[in-house]
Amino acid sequence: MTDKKLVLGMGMIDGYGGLHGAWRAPHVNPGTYADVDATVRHARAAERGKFAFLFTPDFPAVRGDVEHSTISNLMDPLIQLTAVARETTNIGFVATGSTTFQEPFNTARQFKALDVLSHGRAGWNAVTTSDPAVAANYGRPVADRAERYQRAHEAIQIVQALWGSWQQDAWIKDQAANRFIDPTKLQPVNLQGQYVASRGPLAIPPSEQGQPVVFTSGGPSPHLLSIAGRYASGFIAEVWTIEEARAQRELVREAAREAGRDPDEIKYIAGLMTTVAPTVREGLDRRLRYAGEVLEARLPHLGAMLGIRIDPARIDEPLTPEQLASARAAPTDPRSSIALEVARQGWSARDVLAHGVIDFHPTVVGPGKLHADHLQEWFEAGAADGFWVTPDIYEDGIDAFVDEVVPILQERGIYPTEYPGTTLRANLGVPRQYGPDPRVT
């Protein structure tokens, strides 16, 4: 038993799930992409499992094989999450918004409106954007890294200043005295940076948590660590091993210390992809049913990761003793050590791929206990404060996780049995903030 509890968020990457081909499952409505009622249903299932937040990445462009695959996005995260907010009570909403292509005033207005409408459950994943396809949609060239991150610093500072420009006690609402707002407490911010500016003020009052929670996401570059250390209360990570996660988490915490903040105020959230099934074999079969052809195409990649050639004709056979003896985990790819470990268990090459060894995050396949063991091992090793979980197929994968994994975590005393509070800050365990953090210059 421990007083510290891990935090769970759920990744809403589209309407279907993290498994390639999830949209083709017979129990899935293929039109779910445009069905906000399905998003509400998935959010309610996560809320039943005491998830602290939904996390919505955002890529405002069309990419990939859209003939055979889904558009890996919600139609518009903020609009859909606003609808979900009206149908839920406790779960939070962390939506992605670009500092590169969005004006700070629009960002401040949209996210704070969601925060007020949801009674203090909104978060902003502030990201820079460098993809040429996105830049083309906004009619701009791709800026260099230094400009993107300088603009990000300016944008976040302006957004937080705008959030605080309607002071917490500005709204008088005194009908008898005919005073609606104290005008001395609703003042312009008048901030001018090199790339962005805003006069303000923002005509939206504080929510129950004050203002939205700032997140950021990505790898541990010095530029991103500077953003995280100064402004973020959540860091969405992409890591594969406990060692990698512990090292990255410490970099994030040290960035907070350097900015004059308490490192415990930044929650480091690692990714996990899940397939909950009665047995590992049944879980692999479920994954193979919908993603089989994609896995076959990944066979050369698996061979390159292990430093061996794998004959496509032997994809349904385990690696030979000679292959296992010569296989080596590529030092530049942390996924390769996981792939080698799975291969040494005697699975066929196809099954090794079905274990998700080339997915975007570590993947657990099988009974709920295996998932709980993974989460607990990382959590107790100091590799994460929480996890953003992406089930293979939302339609039944969220309920399976909530019914078969969450109770084990609760029995082990590392996950809450009730929501700590009604706001995102309370459920993350991060302090209240209104306006810019006065500790950060």
Second form
Number of protein chains: 2
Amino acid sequence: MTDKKLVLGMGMIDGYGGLHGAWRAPHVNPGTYADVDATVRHARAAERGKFAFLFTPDFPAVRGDVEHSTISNLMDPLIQLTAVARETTNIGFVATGSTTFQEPFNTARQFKALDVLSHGRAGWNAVTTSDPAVAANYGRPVADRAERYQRAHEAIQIVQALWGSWQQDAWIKDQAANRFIDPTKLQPVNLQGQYVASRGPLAIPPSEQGQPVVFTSGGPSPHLLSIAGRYASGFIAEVWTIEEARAQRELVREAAREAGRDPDEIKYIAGLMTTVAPTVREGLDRRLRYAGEVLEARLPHLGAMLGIRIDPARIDEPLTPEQLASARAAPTDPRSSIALEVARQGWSARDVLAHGVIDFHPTVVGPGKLHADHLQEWFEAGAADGFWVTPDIYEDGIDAFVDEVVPILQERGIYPTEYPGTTLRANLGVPRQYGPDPRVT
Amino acid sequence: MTDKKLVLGMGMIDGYGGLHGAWRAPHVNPGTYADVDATVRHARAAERGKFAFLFTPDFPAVRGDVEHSTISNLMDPLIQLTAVARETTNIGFVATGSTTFQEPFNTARQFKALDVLSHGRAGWNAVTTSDPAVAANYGRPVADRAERYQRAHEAIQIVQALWGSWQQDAWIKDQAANRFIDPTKLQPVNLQGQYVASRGPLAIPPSEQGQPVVFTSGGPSPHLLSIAGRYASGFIAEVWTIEEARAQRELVREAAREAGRDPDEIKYIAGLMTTVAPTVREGLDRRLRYAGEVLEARLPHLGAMLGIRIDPARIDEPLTPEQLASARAAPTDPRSSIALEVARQGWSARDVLAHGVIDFHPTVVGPGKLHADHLQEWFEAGAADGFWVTPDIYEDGIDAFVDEVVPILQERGIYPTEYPGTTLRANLGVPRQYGPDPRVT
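Other form of same protein, the form predicted in complex with a further copy of the same chain, not the form predicted alone:
Zooming out: every chain and molecule, the one shown earlier first.
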């Protein structure tokens, strides 16, 4: 038993929630996408639950079924989080920003400005972008992976160097002596990469946490691990099983070690989608109500995952003993074993789907205790340092999580009852950093 | 006599004010540059005075005498204005953004997100950037003027097209019918320029004013007039005399006419720097207290403007009758005639300098009535539709302007007593616009 606590972040995907039809729940304002009052409400609810940060994924192009579902991200992650900064006090803001399509000087400037004005609560989820629809919005071809990651290394190095270019003791602001800044402590960085470059300096002083926290996210390719190991203090993962997460977390920690850092300084954050309800049945009904037709359409996919055919006419019946006997979890898809486990509990095919077995992250449906059990099991198995939680419907799903799950975690001693501090670094449990990490060569 | 009222904006240059040493006034927190509480306080003070907008110039590089004065702009104009959006209700936010060094898709997205979350109060001061120090921060050479302006045309056209790409009636959000967006009304723009391009669409709905207001700023070169005439609803000027301003304003209006627009739809905004004090003498003393050494160093420059030599030992004496007789305003510098006029009033050379005769804009020093007279004279002479005011020291200079100048303008019937509306367009008096202006070809 250690003192270590798990860390929670909340995924702010679109204003509505993780369910495809969250936007059309009667208690939800369907105009929430453009309503920053709602963002504020959600941020404050998460802050009540001592969440360490809000995390905004981003995909700067229109995709998916926008006729029946929503735009899959906030209007603009950084702008929208900035707007709520002054209405919260402790929660951090981890906004996704592309190393491929944003200028390093602009990234450095905007994120550090948010860090200073939020008193040390900003984080940058630095990602590369390979989607052709996004590239087209910037009028550029998709760069190959080697180029994207080379540019990412250059961009992050430039950003961190710019962050450190106003030295920590540069700002004299001595009115009587008439000295504002010591200009010798505000020096160019003069970094020239193959794809991006900047002279600097950046004229923004340190925040209460020094500089924004670098995150990254995605699958653990060698390219991404090289980014994570060298620069990131948070790794936003997409994983479905404890085994997968443990292996992946170890890769991330090893990458940090190889880069010369202490692996405890990078927090591995697994995803979780939540439906908190008094019973599993009520939770499933809520999910079917707002995503039913989408779930139903996934029936053939479920059959493929289990290696069996499921008759659409029998969607409301449990799998037969024969089906269960011949079902095999597809080894290429880690979600299959979860689907099989749920099916063996005797749920109908529709209810198996309503358990979220075909989604971006593991899903827990039911009372708070089930959620707490999942988080504790993963945490104590070394599968994650923390979790980013996407509630089914933000409007009441955040409060339900805070009221029904958080107290159990606190009682079990694995989650803080008060914020450890007022900065994102303090609440993540990662050390202060200013400028590039001198251990990384 | 018409109903037309003048419009006021406030220049937010750095957090401290227009005086070189504003940061070291004892009643000013020298850490204001990083203190967004102060930005909020200043914005609210301006809003109390029915200012239509805050205007943030921008120079994204370190320049000037930062050892004794300040960084010459906010940490990040757009981020800092966004942070105060929710603590104000009517005032607009005109942030400078470079067409040269920002991606049009990012500009379109960030400004429209601010526009939506501020309920229609955003403006974009679209400028080209030619300074080598700024270019170096982006790792690029300085582009020549033709290229910069070609890129500016392309960037603004792309931004406006993206703003219009979510059609005004695209957002159905009918929960019962399960229709979120009409995807046929969210269409790509597919603009391909020589320097920038974007496919779109941009997934942000209209704000209460449609889309952000485009401003531009600078000297009236043919290149800039072509930008202003086609796209801008506000023109931020640097002019020193009524004659100069009238001529320039006419050029701007003519450029709008030539582009197929109504010239009344572009507001010409002249600059003004202010020191409001019970008497001129007290105002001059305030200015000397916080910029004295800088003013004194300008003595040779003052001599050159007047075509005479001024002995530094006689800086505290009025010009002699002989000096005044031989003094001639340098025809190449419009500030010279103002300097000569002040000198003829019998002020010492030091006090002439303290009148701000060598500064970025005309300066008025003294009681509120003098300021009101200046504004009224320019306004009624057709030299400006409005003014952007930079107080000497924000901390008390905005309140002084609001308490001592605004009521006089209101009594004279040339300034609104209430905000005309809640959007920037309403308060500027420019029409709603969505997407590109169809009259401009």
